[in-house]
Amino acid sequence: MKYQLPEGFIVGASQAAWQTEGWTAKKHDNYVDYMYKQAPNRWFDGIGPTIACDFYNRYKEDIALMPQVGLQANRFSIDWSRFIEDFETATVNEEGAQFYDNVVDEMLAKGVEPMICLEHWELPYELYEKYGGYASKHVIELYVKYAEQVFKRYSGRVKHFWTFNEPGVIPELCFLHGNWAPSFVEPKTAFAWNYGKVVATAKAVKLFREGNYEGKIGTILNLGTVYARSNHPRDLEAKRMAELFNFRFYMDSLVHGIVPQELIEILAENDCALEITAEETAIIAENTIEILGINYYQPGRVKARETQLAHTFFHPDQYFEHYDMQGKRMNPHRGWEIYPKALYDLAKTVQEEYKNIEWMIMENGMGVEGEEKYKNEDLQIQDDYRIEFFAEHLAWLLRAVEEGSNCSGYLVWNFMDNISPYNALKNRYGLVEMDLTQDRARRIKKSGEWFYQMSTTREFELATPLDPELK
């Protein structure tokens, strides 16, 4: 069956400073800068953010494969610890701003829209040791300090402007959970870190409109639709916590204007109450954002909780126990089910729920380990499956925008092999190869070149048609 794309729809891809740039020229550390420091050891084969790609050496030669392999837009994003010097007064580091500067030039001269995130998880390590990262209302202001100075300088020349990359992760995975540095558990320090990239992104969308700069300014979650494993009562309530404090916290603070009352109950009940002042309630009231970014890789499911949680410290996972699935389609390299009808529901969602506002994909692609043992005579990488993922994925896309889903571009994740956190280059997921044995050599893989004809001839085959019964 063919999918055709619609008029205007973007397709493109993602990439953030830390995981492709290194660390040449650097003059500050960033937080993942400091888990690496941290524990090297812990990142797969060693591989951290030193050299990641090189982009900042070889942002030329990357940014000219960027249209042989289809991006009409790309995602990066700023090192705010490359991009300022001072933090206090957000002084600009002009060798760092010059090199974002020809980023954007390259990028335009070839033709590729350059999309700006401002964060993603690149919050100086500095403002995080002197005063707690986004749990200080000090650091909420220099947050948009630094985000005035990115709007000045490349207004006109970008036209998206996004506040954060996935702003929960970080406060879950080093704050709530305690896996990665720090290494503690504080969940007072994660809901109050969330919370404060709630108010620094209604501050920053109240500067961007009150500075008339163009463009459109939004924010980029990490969403998955969460299915309960019964229309059991208890289980429906399971997927309604999971639905608090993993999709509304965010979506209803930035969307509606309202953090969610009972989630501010739940955590003052359980020593983790939010400091919100009147002046933030109306800033996050009168300024929400006028475009949303979803990267979607997996959904969620689960199940009331069958037995007790013994945790020291309050965790949402009081509320609800994760479902295995029997039976799900998995990719078994990184361990996530693949399952692309909740885009749809995603999509469904969000225009039911959400005013319909305009979005976008902003990540979406399949992590797959040893790509290497894949390549033909040519030394290509033959990603089928990562063409299947895609094709699916935007077919169920296409699916909701006919059904009036205000959904406008699909950008994967990701251009080019790059490291993760811990997992470091174990899983990769670009349309470009990253050959570590030649010198980082670039080639594009097969599913480079399904992405170009995708994006040249705007469809696209699945050989499979869609299944509307799929649970």
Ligand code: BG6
Contents of the next structure:
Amino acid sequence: MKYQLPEGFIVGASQAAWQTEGWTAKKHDNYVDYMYKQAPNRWFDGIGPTIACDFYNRYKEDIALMPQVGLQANRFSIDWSRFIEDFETATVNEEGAQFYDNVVDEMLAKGVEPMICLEHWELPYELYEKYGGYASKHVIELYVKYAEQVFKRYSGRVKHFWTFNEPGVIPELCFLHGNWAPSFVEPKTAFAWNYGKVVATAKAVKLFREGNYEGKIGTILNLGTVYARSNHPRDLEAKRMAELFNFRFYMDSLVHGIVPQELIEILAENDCALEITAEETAIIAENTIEILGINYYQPGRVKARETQLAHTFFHPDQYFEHYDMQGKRMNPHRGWEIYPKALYDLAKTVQEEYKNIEWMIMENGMGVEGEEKYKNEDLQIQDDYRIEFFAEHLAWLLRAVEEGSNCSGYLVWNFMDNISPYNALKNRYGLVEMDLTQDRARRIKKSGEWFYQMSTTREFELATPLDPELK
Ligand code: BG6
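Could you switch over to the form predicted in complex with the ligand, since the one displayed so far is the form predicted alone?
Below is the entire complex, every chain and molecule, led by the chain shown above.
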């Protein structure tokens, strides 16, 4: 079956500063640099962000490849710790900023729309060490000052600004699960960071509007549609609670301007009270985002808890547990379920429950280990699995668009193989290979050629039907 991209629908890719740039000319560490320095042995093969893709030095070569794989847009993050010299005064580091100027100009010259994300976990480490990161109201003010410098410098040349990428990931994995550095379990800190990022977003939106900056401003959330094991009221309640924590906290706050009252109360009862001021409540209500970015990789499946949590600290998992559905399709390399229809369901939720706000897929992709073994005689990786992955997800998304969803783009993860937190270079996602064995040589994969075809002809074929036949 053939699918066509609607007029104006953008296709592209995303990347993050810390995952691509490397440490050349960096004067300050960001939070992920700290994660690596704290325990390099925990990163796959000990590889961290030190060189990454060396994008800082090779950006021209890389941006030249972007149109060759059909990117109409590329979302990248600015590393706050590179862009700003003095975090208190938000004095720009001219050398760092010049690099981003060059990246923006180069993308424009190559016909690729640059989209800027202000933070993909690159909080300057000093602001964590000194103030505790986003739990601090002072850090939120510093973030807004930094945002202002970015808006001033790039508004006009850049049309999409994103306040955060996946704001909930560091709070959850670092302070709730204790998995990532500093490997502390501090539930109150985790929720304070989440709330802090909501306030920071609302304040940045306010500033953006008051400054009449050109373009749109939004946030990028990692959302997976949550499915209940069954329609039993207890399973449905488990789903409702999983959504409250994992979906509605950010969605209600940023799209409706209301932090869910039920969540505020649960947190207060469990020693995780949010420090909310009346002024912040008003700012959140009046400065909702203009566009929503969604990163989608896998759905959430939950069931009612069968055992009580032995945790002595508060954790949302006390209201639900993961449901391991039989027969689910898996990406074994990443251990994530593949379920493209969730994109359609997600689109419906945004359409029906979130004002049909304009939104885009800002990440969707498949991380695969050992891709070298799929190379043909011309050394090109034959990643048909990735083509199928993209085509299926995009087809479900387009079905929702046809039915009125206000989705205006599909950006994949990612343009070129890069570093992941802890998984480092184990699983590769790129349309372009980065070959570590040959001076990080870049080679377009088969999926890159497919993406180019899809983007330039504005159509693609899907061999497998979206609705499977009964056999
Ligand atoms: C997203 C992040 O959660 O998933 C990216 O925004 C990340 O930074 C991507 O790389 C894929 O996850 P991973 O852990 O396989 O790299």
